[in-house]
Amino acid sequence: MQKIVKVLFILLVAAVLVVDVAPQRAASSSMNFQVPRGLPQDLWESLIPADNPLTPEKIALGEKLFFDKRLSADRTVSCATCHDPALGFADSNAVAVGVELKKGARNSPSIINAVFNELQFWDGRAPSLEEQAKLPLINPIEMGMKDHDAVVERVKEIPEYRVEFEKVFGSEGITIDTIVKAIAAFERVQLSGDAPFDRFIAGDASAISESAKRGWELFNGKARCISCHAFNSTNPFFSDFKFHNIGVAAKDRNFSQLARKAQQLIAANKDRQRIQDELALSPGFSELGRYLVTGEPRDIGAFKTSMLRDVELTAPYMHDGSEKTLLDVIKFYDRGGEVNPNLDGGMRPLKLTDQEMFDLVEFLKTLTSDASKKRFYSLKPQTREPAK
C-alpha cells in the first residue's frame, strides 16, 4: 500500500510541475492582476462575474466598506471585525461576536481564497460573494441593521461615499447591490498562494522539512485527509467544496426534533433566506448545517469542507470553533469524530502515532503563504471602538 501511495504522490507532483510552468495571462480587460503561484489564474478569471468586473477603483471602494463600522447598527462592527487581516482574515473567537457583543453559533471562516468557493457560508446558503455580503449586514446577531434600505441610507449619509459610488458605478449610485458588488470585488483579490508547499510541489525539495514531507504523504495515505481536502493542479485549495457530517458538536443533539422545528419556522416565514440566516446563527439550530438550506435529511449536521491554505493562522477550528489547535483537529479525526446517525461514511478511527500527528501539523503549516504570515505578525487586530 505504501508503495502505491508513493507512486501516486510522484505522479501528482509531476502533473503539477507541468501546469506550474505554463504562462499565466492577465485577469481581465479592466485591470491586470496576477494570482500567486500555485493558484489557477484562468479559474480565478472565470469567477469574475460579467456584471461586476474588477477595477482598482471598485476594489478600493470595497476595501473601505469592508473596514467601515458605520455599516452596523451600533457602529462597532465591520466586515473586518470577524474577518480580520491580522488574524488570517478570520478572528480568534470560537464563534463570531457581533453588535452589542452578541454571540453567534458559528466560527468566522477566512475570506482568503473565498472567490474559489462554489457556495458561501459553512452551509452554502449564499451562491456568490455578493449574496453572502448582504446577509451579515441585516442579521440581528452580526451587524444588526434593520433592513437593506437602512444600510443604503446609512451609506448615503456619508459624503465621501456619494462621490466614490458615482465614480465607480455612475448612474446606478448607492444601492444594496452596488454596496455588495464593491465589497465582493475587494474579497475577490484576497488570495493566498506561493506558500512553501507551492515551492515544494513545483520542484524545490528544500522548501519544506522532512517532517512536513512525511505529513504530506500521510495526508494522501493513512490519514485519508485528501478524501475531502482535495488537491490537484486545477483545484489546489485542499477542499472538495462538499458538505459532510463529521460529528462536530453532535453529542447529545436530537437532530430529528431540531429538524422538524426548523422546517416549521422556515415554512411559517415569508422571507425564507432571512430566517435561514438567523437560524444558522441560533444555538441548536445552527448544528443542523446544510439541512437548513436543502431540507434533505442526508444534510443534517453537514458542513462545508474548509480550504486549508493559511489554516495555521485561523485558530480556533471547525464550524463551531470547538478545536483550539491544529493538533486538536487531527486528534478529533484520529478518533473518528463524534458518532451520530448522520455521520459521514468516511469517518473512522485512523490510529495515528504521536509522530504522525506531529508530521501532519508540520505539513499544514507549509500551506501558509509568506505574505499572509508577514501580515499576521505585523498588523494590529481590529478593535471594537465605535466609529464616529
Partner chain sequence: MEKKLKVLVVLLLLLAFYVVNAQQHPSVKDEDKVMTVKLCDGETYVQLEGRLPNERLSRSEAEAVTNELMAKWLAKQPPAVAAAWTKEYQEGKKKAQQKAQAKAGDESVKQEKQTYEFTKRDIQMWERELKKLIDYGDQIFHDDQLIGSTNGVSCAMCHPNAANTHPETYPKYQIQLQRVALLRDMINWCIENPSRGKKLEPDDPKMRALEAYIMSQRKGVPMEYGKH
Given for the second form:
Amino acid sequence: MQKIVKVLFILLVAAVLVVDVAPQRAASSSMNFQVPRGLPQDLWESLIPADNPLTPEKIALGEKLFFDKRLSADRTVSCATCHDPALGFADSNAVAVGVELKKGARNSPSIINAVFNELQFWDGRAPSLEEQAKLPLINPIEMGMKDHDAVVERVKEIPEYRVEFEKVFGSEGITIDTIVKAIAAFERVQLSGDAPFDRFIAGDASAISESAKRGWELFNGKARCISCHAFNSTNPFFSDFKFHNIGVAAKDRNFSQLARKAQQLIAANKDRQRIQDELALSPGFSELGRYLVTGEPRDIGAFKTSMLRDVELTAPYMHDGSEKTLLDVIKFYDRGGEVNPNLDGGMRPLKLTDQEMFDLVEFLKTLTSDASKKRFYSLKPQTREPAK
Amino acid sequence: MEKKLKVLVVLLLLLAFYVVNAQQHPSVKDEDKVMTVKLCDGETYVQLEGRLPNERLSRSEAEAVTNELMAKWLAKQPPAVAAAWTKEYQEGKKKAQQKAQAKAGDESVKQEKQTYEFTKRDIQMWERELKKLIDYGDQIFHDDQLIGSTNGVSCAMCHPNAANTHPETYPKYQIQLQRVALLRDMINWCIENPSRGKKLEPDDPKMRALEAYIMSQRKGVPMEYGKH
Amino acid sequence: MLPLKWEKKLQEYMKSRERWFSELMQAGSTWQGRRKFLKMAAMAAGFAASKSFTPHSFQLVDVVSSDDRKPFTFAYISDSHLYEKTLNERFVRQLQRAVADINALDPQPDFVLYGGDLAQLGQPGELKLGAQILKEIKAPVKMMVGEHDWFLDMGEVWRELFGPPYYSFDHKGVHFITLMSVNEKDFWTAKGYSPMERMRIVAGLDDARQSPFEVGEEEREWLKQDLQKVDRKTPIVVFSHSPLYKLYRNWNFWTEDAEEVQALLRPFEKVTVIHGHTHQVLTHRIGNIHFHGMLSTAWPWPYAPTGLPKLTVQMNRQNPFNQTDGLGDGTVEVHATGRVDKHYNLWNRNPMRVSARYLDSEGAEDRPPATTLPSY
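To complete the pair, please output the form predicted together with the partner chain; the form predicted on its own was given just before.
Up next: the whole complex, starting with the chain shown before.
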C-alpha cells in the first residue's frame, strides 16, 4: 500500500514538472522572430534557454540596461561603451577601456551573433550570455562595481526599473539573475545575416565582385582560413568555436613562468571565476588565453576563433587589437604567425601575392550585412558623459 | 605422446599438492558454536565464540580475524623476520593506494570538459550537413527533371533505394566502357544513356549529392573494388 | 511513326523471330522434331551448355487429360510503363516488340493477358497510346490494371477504355480470376496531395509516403461469392498485378491482405497466381498455390534485398548497356492437370522455363539453370 502511494506521488511530481516546463517552451517560441537570411532559424531557436524565454518587453528592458551607464561605478560606462552599435557592437580601441579610462588587455568582441558562440569571452570562461554579462559589471577595470549586490542596489534605486522588472519578471523582481537575463535577451536578437555573401551563396552570382569570389576561393584553399573559420549551412558563422594559439600572444612572453604564477594565484583565491576574470584582463597574464580557464598546457596562448560576419566594422583585430586593418590581419597569417612553443600546427607561411591578399579582404567585406552597415554609417558613437 | 604425458604428470602433481595441503592446513575446525580459524602454519589460530564453524563472516569481520592472526604470528617470529615482513607489507599497501588514486585521476581528466574535443554541437552539425547532402542526392536520384533527363527516366526507376548501383565495386574495369571507371563515370553514363541527359562535371553539386546518396544506401557493405 | 531505318530493322528482326518460334514449336511436337531441335541447339554455342533445353522443355501436348480438360497456352505482356511517344519512344518500341513476339507465336495462344502498368503516370494520352498498340494483338486480350494506370484519376480513363478492373471467366475447364490488387488506403487527402502528386508518389517504387497494396474488403467479398460457384477440383488461375504474398514492403512487392486472399483460395486443389509489378523472374509456392512473376517490357527491377522466395531461380543481372536486357514477355502452358509451366521469353537471353514439376517437387526436380552473374 505504502509503495503504491509512493509511486503515485512520484507520478504526480513528474506530471507537475512536465506541466511546468511545457509553457516555458511555448513562451520562447510564441515570439515570432525571424533570423536574417543565411542564419539557421532552428539553431537560433534551440539556443533560447528554457528558463529565459524571449518576450518583446524583456528585450526592451534588456536594451535599456545595455545602454545604461548607471550600471557602472562612476556612471560613465555602459555595456554599449565597448559594444557600440555604431561600431559594429564593438569599439575602435585596441583594448577595452573601462571606468576612469582604465585599460584592459583584450579587444572588445562584437555581441553580434554572440548567441551562437558555444562559450563566451576570448577564452570561453563563461558558458552563456547570462554568465558573461555578470562579469564586466564587477571587474575593477571595466564597470567597476564592488559586487553584484551593489549592482542590484543601483538598479533598485531607479523607480522605472522597479516597474519594468515587475512587469517582465513578476515577483522575482530585481536580482542579478534577472538583470543579466534581460541583457542576454536583448543580445540574442542582435544578429547579422543577409550579407552580399549570403545572396551569392544562395545563387546570385552578381552579389559579390570577381575579386571577392577569388577571395572566397582562396579562403577555402590556399589561404587555409576555412580550417578554423568554418562555414557551412548549419554553421554559417565562420568559426569553429575552438581555441587556437595562432602566435598573436607570443610576443616575447615567458609563457611557462607566467603559467606557474597564474596557477598559484588561482589556487590561492577563493572566488575562482573572479580571479580568472581579473587575470584575463591584466597585461601579461591575459596572454595565457584559454589556459587561465582550463589549466592545461596545450591551451597556453590559445584564443577562441572569432566569427567573421561584420568583421569589416570592428577594427582593430585579434584578441589584443594588435592588427589595425583586415589587410594587416591577412599579412599576419601570411607570415604564419609568431613562432612560439605552443603555436597551432595549422599555422604556416602562406606565400600569398599582394593581389591574393587584396582579394581576401574584398571577400571579408562581403560578410557585412546591410543592416549593420547602415547602423555603422548612421548612428553616433557612445560618449563617456556621466549619466545623472 | 610426450606432451600428453607431461600434462598428465603436471596434473597429478597438482592433485597431490592439493591433497597434502588440504590435510596440513585445515582452516576451520569443526566444533559446536565456536569457529576456529587457523593460519597456514598449522599452529596459530583465532577462535570466535558464538559462531558456527561453517558460518560466513562479513568482510570487516574477516579482516579483523586475519589481522589478529597475523599479529599473533608476528609475535612468535624473531624480531628481524618480523621487521622485514612489516616493511614489505606496508610498502605493498602504499603502492596499491597510489595505483587506485592514479586510476581515479584518469577518470576525472576524462570527465572534464575539454577545449579542443568535439562537442555535441559539432557532432550534430556534421550529421546535419551530411544528411542535407544525402537528402539532396535522394531528391535528384528520384527526379528525372533534376538529372536533366529528356525521356522521363529517373535513376530510381531502375535502382529503387539505389539497388544494383554497387558503389563498393568501383574503381573497376568497366567492360562496356573498355576502361577503368569510377562510380561517377557510371552515374554520368546513366544520365547520358538511359536518361538521355547531359553529363555532369565531376565536382558538380548534383554529382557530389548523387554519390553521397548512393554511398549512404550501401552502409556496412564491404569495399570490394574491381568486383564484377 | 518510327524512323525508316528502325522500321526496316524491326521487320527483319520479326521475320527471323517468326522462323525461330515456328521451329521451336515444331521441335516440341514430335520426337523427330525434337532431335532436329537438339541438333540446332547444339550448333548454337550459347545453348550447348544450357541445361534448360532438355527435351521435356517442349512437351506441349504430352500430358493426357484425365478428364475433359484440354491443355492450352496463353501469353502475357506486362509493365510497359508508357510515356507519351514524344517524351519516350523507347518504351513504346519495346511494347511493340512484345506485341510482335506474341503475334508471331504459332500456334497462336488462346488469349493474351496484359499484366498492368500500361502507363507510367496514368495519363489519358499514355493509356490511349497503350490501347492503340494492344489492338494490334491478334489473339483476344484480357486486361489487368496496375498502380501506374490508376492513381491519377483513380481508374476513370482505364475503366472507360478497358472495362471493370476485376472479373472472372472460364476457359477450357479452368476458372480464371483477374484481381485489382493495387488499391491503397488514402494517404493523400490528409496531406493535401494533388492527383499528380499522388500518382508520382505511387509511381515511386521506393517512395515510403504511400500505403501498401491491398485487394481490399469489398473485392475480397466479391471473390468469396465468385468462388462459391466453383468446384474445388476445378483448377484456378488468378491474375494480380502485385504479388499475392508478402515479399518486400519497401517496394510494395507486397499485398497487405495477402493472407486473407490466400485463405479464400486454399480449399481449391490447384491454384496458380500470375502477377506483374516485380519486372523479374520470380517463383514461389505456398501450399496449393503456385506463384509466377511476369517480365516487363520497360525496365527490369533489381531483386529485393530481403524476402526472396526460396524457389526463385534468379535471372541474370542485366547488362545496363543493353537496353532490352532483362526484359521480355512470355507464355503460360496450362496442362490438362490444371497446373502450369511458366515461360519467360527474355529478350537477348536464353528463354527460361519454370515448370509445374519444379514447383510440385519443391525444387527437387527440373530446376531451371542458375544465373552466372550475382545480383548485388
